[in-house]
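Okay, so here's just one chain, in structure tokens, the form predicted on its own.
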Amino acid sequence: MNAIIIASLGAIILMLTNLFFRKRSKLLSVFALLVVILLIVFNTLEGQGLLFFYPASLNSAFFQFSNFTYLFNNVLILTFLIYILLNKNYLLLINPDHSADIYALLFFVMTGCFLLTSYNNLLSLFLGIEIMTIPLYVLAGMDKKNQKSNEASLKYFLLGAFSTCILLMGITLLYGATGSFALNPFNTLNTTKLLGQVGMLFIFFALLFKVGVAPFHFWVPDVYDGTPNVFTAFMATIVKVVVIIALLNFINALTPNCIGKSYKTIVLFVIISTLAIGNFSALSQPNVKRMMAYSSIAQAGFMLLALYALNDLATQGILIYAIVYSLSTLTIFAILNKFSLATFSDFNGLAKSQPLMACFLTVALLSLTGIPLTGGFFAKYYMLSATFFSGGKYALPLVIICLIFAGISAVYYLKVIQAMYFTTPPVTSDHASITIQPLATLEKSILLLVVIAILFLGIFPSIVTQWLYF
């Protein structure tokens, strides 16, 4: 709760400094990163018991802390630290004039995050949701002199409405079955009532949809590609993970009566179309940045997989997917924001112009992959290991289904790192003309440190888990 009322203030106070600072300002970011700050601190007490800013009586009404909550918000905070530090300057300059709002709507982004880590009840759900996506509306159109940046907020905004009445009428429709609105009384609905039933449909959709998942996945190439990639760094890992914790929280509320046998059935559908969707569209993508918008949407449908197995190990392999997937992702997106362009064919020889920035592009694409000593092997790891010790008849067919369709990522993954280092830039006056920016000196030793926590992570992920029941 600390973390939702630092974020919320932070964000209210930074909306205020655009009567003073209507030009682009680096105190902006100082605050930001204080901010930041003060909220690793304020949740790190709370955690621990020991500082409150709310009363206890809303800890059961509309919000449920647990240690998982604690620990999750901490990756979001951190997530979010790195994000900034990796983006200040691109935040000052994508519109120098609105540069305070920016700040502000991507702190009301975070304090609908938070909301939503931590819900107890339908109320709390939709506030979250909401306070969340509808900055984003407005960050995905930042870039206005760009016709494709606000075709992507038109499309966002229009689809967003959309899944926000799928998500009432479920929330309706629940309510009209179990008289409350809290999360508890859930455990007592029966499976067959039908308005039950639908609604929880309607909800579970809904949030699929947030999240961008096949087959609710059409928006998500355009609206990535339009975005500026600043944003688009922010909305696909950040956002992305939070709505499928919010899945996760709302899934283990229903007990297996009130789920049904048809559940898992349709997780299961979910899963497996999500996963061809995305790596067979990645693989004919023109650009690097639209291939990364069909990537999220296959790296999403590993972390569905803690839908499918709801027990301790999927609990753990999506905190760490979480964080490996975040940090490779800021990391491909930090390198991505140098170049002018960013088709395939800009990357070639990148290992000999720019051999530092080659080395941690190619930490960030094996990790998504899934190669050992990253931390993406031990993600997915985890996460078909939850799925195998789940049990039933389609647990082993799924797992095996995953295996190909991450052999599969590989060949896209791979094709950027076989430009790096493989393929020698033609000497052609097209290619003369493409730019590609140095990394400023707090680039690297921030993405430096990135990568060397992707690797930790590939060695020693335990190092997460064990927080977990501290």
Second form
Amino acid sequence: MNAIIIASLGAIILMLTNLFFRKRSKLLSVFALLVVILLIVFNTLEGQGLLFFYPASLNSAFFQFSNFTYLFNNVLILTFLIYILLNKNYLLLINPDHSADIYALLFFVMTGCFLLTSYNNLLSLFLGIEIMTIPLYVLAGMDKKNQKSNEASLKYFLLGAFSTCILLMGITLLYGATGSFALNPFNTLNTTKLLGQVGMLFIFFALLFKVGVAPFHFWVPDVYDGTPNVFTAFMATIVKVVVIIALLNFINALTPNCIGKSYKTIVLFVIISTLAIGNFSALSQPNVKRMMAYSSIAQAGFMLLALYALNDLATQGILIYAIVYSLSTLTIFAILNKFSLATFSDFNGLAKSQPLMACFLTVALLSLTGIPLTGGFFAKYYMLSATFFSGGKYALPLVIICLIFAGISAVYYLKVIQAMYFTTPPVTSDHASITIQPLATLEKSILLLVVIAILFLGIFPSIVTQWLYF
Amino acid sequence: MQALLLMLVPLLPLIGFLYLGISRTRIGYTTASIVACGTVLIAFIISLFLFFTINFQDNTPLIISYFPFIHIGNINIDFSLQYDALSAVFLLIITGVGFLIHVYSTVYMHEEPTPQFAKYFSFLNLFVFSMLLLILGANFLILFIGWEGVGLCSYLLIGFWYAKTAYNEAANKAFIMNRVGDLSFLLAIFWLLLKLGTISFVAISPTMLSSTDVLGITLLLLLGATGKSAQIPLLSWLPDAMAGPTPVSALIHAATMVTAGVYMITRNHVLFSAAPFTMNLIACIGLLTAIYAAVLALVQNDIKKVLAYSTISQLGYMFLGLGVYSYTGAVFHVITHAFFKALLFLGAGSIILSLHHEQNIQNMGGLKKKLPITHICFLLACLAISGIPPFSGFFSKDEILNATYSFNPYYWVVGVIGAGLTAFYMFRLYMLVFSGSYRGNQEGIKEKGWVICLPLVLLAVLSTFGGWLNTPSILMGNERLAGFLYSVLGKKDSTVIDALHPINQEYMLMAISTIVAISSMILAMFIYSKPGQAIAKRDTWQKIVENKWGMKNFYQRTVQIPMTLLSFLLAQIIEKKFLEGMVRSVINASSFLSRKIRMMQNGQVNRYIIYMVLGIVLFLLFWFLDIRIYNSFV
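What does the same protein look like in the form predicted in complex with the partner chain, given that the last one was the form predicted on its own?
Complete assembly follows, chain above in first position.
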């Protein structure tokens, strides 16, 4: 609760500061960092039982806070902190006249995220989704003079509006079937009641759209590609994992009886087609950023395994997966920021010219591939073993298929590493046109910490998961 | 407090490794030496402190769990260390002998440029860390991490002078042969995990396993042990491993790493004791290896090769000890062997260093006067390894042979013959190196200072008096080691043996092996008193043996040729025609699919919406049809 209130207050104050800080100002990022630190402190305190602004009546009606909520909120806030530290200069560069607005919008998105981790009611779900996505439409188009950015914004808005319709439709139908917006009464919902079934499925599909998995993934490549780099990093990490958690909460709130047995088959189909589309498309992308868009689709496919397994192991797994995936992706995007263009050939010989950058990028890519000793390995391992132990005759084939696709994903991740370490850059004059800025000291140290964290999780994954139970 | 101290023991060398590895280009000889030796010395002091403060007599070992390591599903493995009498003994050997060898290395490696020097010590520290982890691990996983770590360090240090191709090949050989053993070791661990759900040593008990399981697991573990301890069939890497610097041979390939197999079997003695077939096999492997390697050692001309074969042969004795249920004897031999073999290698290193890296014993001789300290120490070590009373080797070997006699007298006969061979080749080596006149052509040969000599002297003292650790009761000893290890190994095996055969018999056995050892020693001294003639003779004999008893051909026939044929078949036919085609078609299919899927992504929003609606409709249809069908059945 504290997190929601502080994030929205911070956003409102930041919005007002635009009156005073018209130019790029260091003060903005300092203030933003201050709010983030407040968020961490208050969220942790609340997790320990210290409550501030806490209207008791809200608790069961709209929100429900559990250990997992607080832990995940902290993960989100820390990711957000790393995100700001890595990107603060670029956030000011995108649109200098509106840098305060950008920060305000980011904090609004965070508010939506906190709503989504704790909602207990279809209304708060809807509010969360909207508070989260509407600022994102704006952020996607923030680079106003860039046509691609505008196009991305428009597409995102149109398709997002469509999915919102489906979400609203689903909520309406469910309300019609149960007469309540609360999530708990669904437990008694009659499985055969058509209205309830369709409503539940519609909400499910709308959330799948927000995650960006097949067959609702079409917006992802176009939007990620057109959106300025810094916001792509934000959308691909924090926003994506939050929606998956929201989805998981939604499914967990329904009884197994209510989801029915077709549910698993549908999830199975979604996972396999997502992995297939994500991986196969990523294979032939000439541009690393677009490759990352498809790779994020494929990674989301892996995270959806939690929706298939629906057990304790899956909860631990999704936590680790969310952390590792976010850290790795943030690292990669922080480095992509340094490139004016990011085709595979631009990475040629990076290990010689920028050894540290190449090293960070390598660890992040290996982690996304799922190579042991990086956190990505255990993330995938947890998800797959959760699936395996969930039982059912499709569990084992699904695990095998996922492994095959993880193998395929190695091709495009390793292509970058291969370019960096084993290809020499062209000596021709067009080398001058490729500009790679070096990492700043702050970025270097943050990235170093992030990379160490990734490796650490690859050795001691249980350090994180044991927080779930204390 | 104990937990912290115990953790520090392996942690310190790790810190040393990290520091030296990271800053190897920035630090000088002095810093590198101090850090490398200092970390091991502190580890040794802590080990001593633990040794004297902990009471080993209660039967529950000190197991400290530091943090959850792998907790997934129903597999719960903690990062935990186990400290009991057995690990205490090994801890002292590794840190103690390791420290001496570190000190020795500071002079031995001084010719290297600084980064290389620091790199050498970082590897050495990493080795000590891995070895300590291997010894202290409370479950198979930690042990295996150490096991792999020492293998890696062995590889790195054998190929330390990587500019020479032959050295690289030796490193590769060691690594690959060990890999065979490691695979089997890993399979055994998985098997245990599958059947018991736990791999911590205290929880493993043969009563929870069927006899087939016990047999299979112990056989796999045995193969793993033979790889690390250079026993038949995985032994040929050790002689080649002498390519590494001599202190490395002393530390890794004589005193510590190669005894890991013995340690592992001793650690799991409960499991092994439940598999009589495996035990018999261990004894046979040990005997065969002991004899085979001893005969090969007779004709080697490289001083380090002689010692390498002798190491294999002595490891064979340790395996024999294990196989005849004399675990204390095996551990005792590990200890004494660590003393005298490290001493022999360091002595050899001193000789090699003084002769500017000359290793051929044909070009030595008469070094008695020129290297007096080395000479005395080397002589003591030779006496110890040959089993001449009252030097340490006599007691440990005698304990093993005694146990062998009561297990199977025929094994004992072979073992005594091996002991005779040992005395023979050791004194051949001694005579060729130290007596007679100098046959080489180098001037100004002298010892390289006290840093080289001090470890030699200390080890010589230990080799001489080490036998007192476990003097048998019939020689007025009190069998201290057996009593000490009682809490781990359970029964005091030598007392059982005492009951089996009368004391007179034990005296007799002792006398026979002593007579055999002394007579072969005298024989060797007699034959090689005039080395020139002795070397010229015995050509045919030498040829047979140098061919490694046809073992090379044997490997060629049984392994290499079928492998070549198989690889030809796989490479030329299956790979070219079948796999390559398959891979190619996978690539083609992927890129085809990739293109097709990209076509769907054409940038038009209305198309996207149509696809999505189609998706939703299909899902809904599927959902309701499925439920309909399901309901009609239920």
